[in-house]
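Next up is one chain by itself, shown in structure tokens, the form predicted alone.
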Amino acid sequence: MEDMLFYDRMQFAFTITFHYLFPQLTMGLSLLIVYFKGKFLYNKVEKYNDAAKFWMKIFALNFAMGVVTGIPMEFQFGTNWAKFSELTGGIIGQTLAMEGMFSFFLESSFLGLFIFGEKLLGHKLHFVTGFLVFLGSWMSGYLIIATHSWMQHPVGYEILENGKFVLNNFGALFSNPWLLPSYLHNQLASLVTASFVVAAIGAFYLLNDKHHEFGRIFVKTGVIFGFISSVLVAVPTGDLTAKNVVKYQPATFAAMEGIFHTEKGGSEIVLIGQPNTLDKKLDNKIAVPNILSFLTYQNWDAEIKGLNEFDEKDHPTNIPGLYYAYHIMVGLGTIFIGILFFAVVQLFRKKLYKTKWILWSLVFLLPFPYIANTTGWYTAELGRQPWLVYNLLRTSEGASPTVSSGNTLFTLLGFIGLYLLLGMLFLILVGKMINKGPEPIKH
């Protein structure tokens, strides 16, 4: 049973990690495309229209990859996690169906119109199609995170005699206190990824002495949007999300921060340390006293419960993984704010395009927002374990008892091989697009 559960979780973790590489770019990029198209409508400078069309091509490729890699996860609900689907389908089935029926079709339909319909529609309606692509992608994120938020903090439900969960308050699903901070945090993190991709490609063009006009536009846009979104990811959205964890999942928060024992007189914030789950302590830690209490409760001496306050069977099942995922996310976010702050300063000094160390930093940092987003999701998912629905349904109770570990391992290896090929094909295609660059400016 333990092997079966392990492989079920590994397969879903692998497929969803690979899948989320694509929507985390498309959601943020859709907003930047709307910005470029709107800028063109405002000042009639053709290069902004060319920029919008260039990035929509990359958006479309990412969107296609997201669809292809997202479908297998839907099937896993009916194979590896059939018991979970049977028990909770009356609730999560509603938001997932709404995401497919409304958001996905809105996004995909108007994506085609944006790519192929500019001459037919005219620029104003072309802008509207771009905006509807943006709206569809952000609605999709909202409905997915509404599902996720219910699993993290279940509301508006009742449990029938047969153990099934049913919704008795539809409004509660969308007024869940967990939902809005998580959604805004996620969408702004997506915008960070898109901003870094846009800025990195612009920096690549400038460093390689090609597509200068577009290079400057991309760097400027990516740096400004990236700095604003990086700050907002931290405060207020990250802060509010963390406070939800403190309030509704206190054992998870203790594990995230490496607090094994309740500290009297205020909790320190750990900058560096390694969780030692055998001795219930952090090894080699560097910490600042009382800061965590202030950040959490605005009180230097506030008490934060340690893991010793909770039953061990309810502790997160992978405390080191949770601790490191959370600290990687926070550490990278801090680095992003720092680098982009210097970039914004140089932009206002009109020296950014000649400051090579910043341009090289933007290129080098291209993969790191993906890592930060992925570790952010790992923090949320590892933090909820050992529960599928927090405090109501354990992960071991949601797996399909009839799907063997051998079957799951075999298909997992198949996914790894197939996704490796898909990933290589994607990189080749997007590399060709970037190397060709936007269409020449029309005069």
Second form
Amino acid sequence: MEDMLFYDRMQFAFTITFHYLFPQLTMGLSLLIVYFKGKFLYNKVEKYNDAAKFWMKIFALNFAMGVVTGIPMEFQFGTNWAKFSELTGGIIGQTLAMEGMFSFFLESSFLGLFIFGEKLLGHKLHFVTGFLVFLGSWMSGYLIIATHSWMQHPVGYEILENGKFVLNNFGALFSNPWLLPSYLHNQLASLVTASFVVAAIGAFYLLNDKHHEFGRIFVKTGVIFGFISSVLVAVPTGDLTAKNVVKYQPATFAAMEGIFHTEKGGSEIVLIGQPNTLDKKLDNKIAVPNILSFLTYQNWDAEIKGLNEFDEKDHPTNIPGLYYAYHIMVGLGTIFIGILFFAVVQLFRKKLYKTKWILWSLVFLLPFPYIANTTGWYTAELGRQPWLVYNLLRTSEGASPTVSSGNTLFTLLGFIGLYLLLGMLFLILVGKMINKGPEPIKH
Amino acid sequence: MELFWYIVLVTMLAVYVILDGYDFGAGIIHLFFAKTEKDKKAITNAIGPFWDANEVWLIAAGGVLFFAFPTLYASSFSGFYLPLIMILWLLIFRAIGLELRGQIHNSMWETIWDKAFGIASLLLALFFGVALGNIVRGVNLGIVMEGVSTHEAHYFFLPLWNPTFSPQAEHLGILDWFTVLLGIIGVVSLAIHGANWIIFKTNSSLNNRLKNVIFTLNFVLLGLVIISLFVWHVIEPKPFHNFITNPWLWIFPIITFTGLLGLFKIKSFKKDGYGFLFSSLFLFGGLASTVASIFPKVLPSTNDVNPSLTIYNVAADEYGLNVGVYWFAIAVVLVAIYMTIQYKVFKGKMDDVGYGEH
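Mind pulling up the form predicted in complex with its partner chain next to the form predicted alone we just looked at?
Let's see the whole complex now, leading with the same chain.
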């Protein structure tokens, strides 16, 4: 039984991690493409239209990857988590079905028009189709996070005698206090990824001494959007999300911060250190006293509960993993704000395009927003363990009862092979598009 | 309410089969009949702007199944685990075959993705037919062994095949001669359907040849359908029971045969879209007749210990089903608007759309 659950979890973790590399770019990038196209409509400068078209191609490839890796996610609730689906389908099925009906149809219908329809539609309608694609992708995010929020903080339900969760308040799914901060946090984080990608390609062009005009547009747009979104990811949305964790999942918060024991007189914030789950302490830690209490409760001496206050069977199952995921996310977010702050300063001093170290940093930072987004999701998901539905349904009770580990490992290996292939193809093709660059303006 | 959502679900699946069905069919035609680069271009142009939106019907139908009939979703998706995951892999190959082919101009690269698109489409058509076969044949619910359930009454698991390939064996498999027969019907009918779509949407030089292909394949299809009707009693001794008690249901078989027989006139149709209309009737009628024959069952039990799954014992609770009607009604209107716009913009012949030219 144990290994069945292990492979089910590995397969979901692997396929969702790979999948989310794509939507996190498409959600943010759709906004930037709408911005480029809108700017073109406003100032009639042709190169903004070319910029929109260039990113549209990369968007289209990303979108296709997101779609093909996304369908397995919906299927896997049933294939690998049948018991969970049976018990909660009446509730999470609502939001997942709504995603299909409201956002996937919108996105897929208008993406075709957006990609093939510029000549047929004219620029204004072309802009509208781009906007609708953006709307569809952000609505998709909303409905997924609504589903996620219900699992983190279940609302509007009752549990029948046979263990089934039934919905008794549809509106509660959307007024869930977990939803709005998480949604905005996630969407802004997606904008951070897209901004870094756009800035990195711009910096790549400038450092390579080609496509100068596009290089400058991309760096400028990426840096400005990136800075604003990086700040908003931390404050207020990240802060509010963390406060929800403190309030509704205190054991999770203790593990995220590496607090094994409740401390009197205020909690320190740990910057670096290794959780030692054997001795229940942090090794080699570097910490600043009282800051965590202040950040959490605006009170330097507030008490934050340690893991010792909770029953061990309700502790997050992977405390070190959760701790590292959270710290990597926060650490990277801080670095992003720092670098982008310098970039914005240089931009306003009109020196950014000549400041080599920032351009090089932008190129090398490209993978890191992906890592920050991924570890952010790991924080949320590992933090919810050992529960599927927080405090109500354990992960061990949700797996498919009749699918053996041999079958799950078979499909997991298949997914690994197939996704490695997809990843390589994607990198080759995107590399080719980027190297070729946007169409030259006019000959 | 259960009945309402059941009709919604079947309708959505039928729309999926008709829409993505022409993509699969185009893939099969592409695999066997497209010889020149111009033929291939015509085919991918005809489906390029649509396939992605068509695939959404599968996701949306899956979502409705999940929310309205969670127990059926859980039971069938875990029980048909391997074929479902393989369908996912095939959908991936179909998609990247279409999307990646034009990205690099190299004949090996193009050959690989042509074949990926064609073979994946062929296997998907086969698998969807096999899936329908499995649903009407039923499964060993509760995995009953020697008269005792070894699992909860609504769970099961099927391997891909059993050594006898018999739909009456004690240990069933996904593939047996009956389900494979329906799979082949799926391949042939979707090949016809895809060919009709290509004729409808292109001025390709293929079109006249395709009319001959459709005419020939239609004989094959008629033969297969007749065979399947003769052997149907093997999996269901009283297949016409529902039709006798509810005579209005005969409309579905009548639609099926109208579509099937009408296509024999393919060479004399005045408009290019008529063929597509008839193959759509066949697909819709065939699917509706099949599920109507087992109604209200949605997954029959092959043992005497556990009851079949019906729309009534797998549905979500009343409140959820009621509240779903409101948002679903809004969504359907929106989807109708999107599709109208999409098909208006890409109306008529698609030879110049330039799909896959980056």
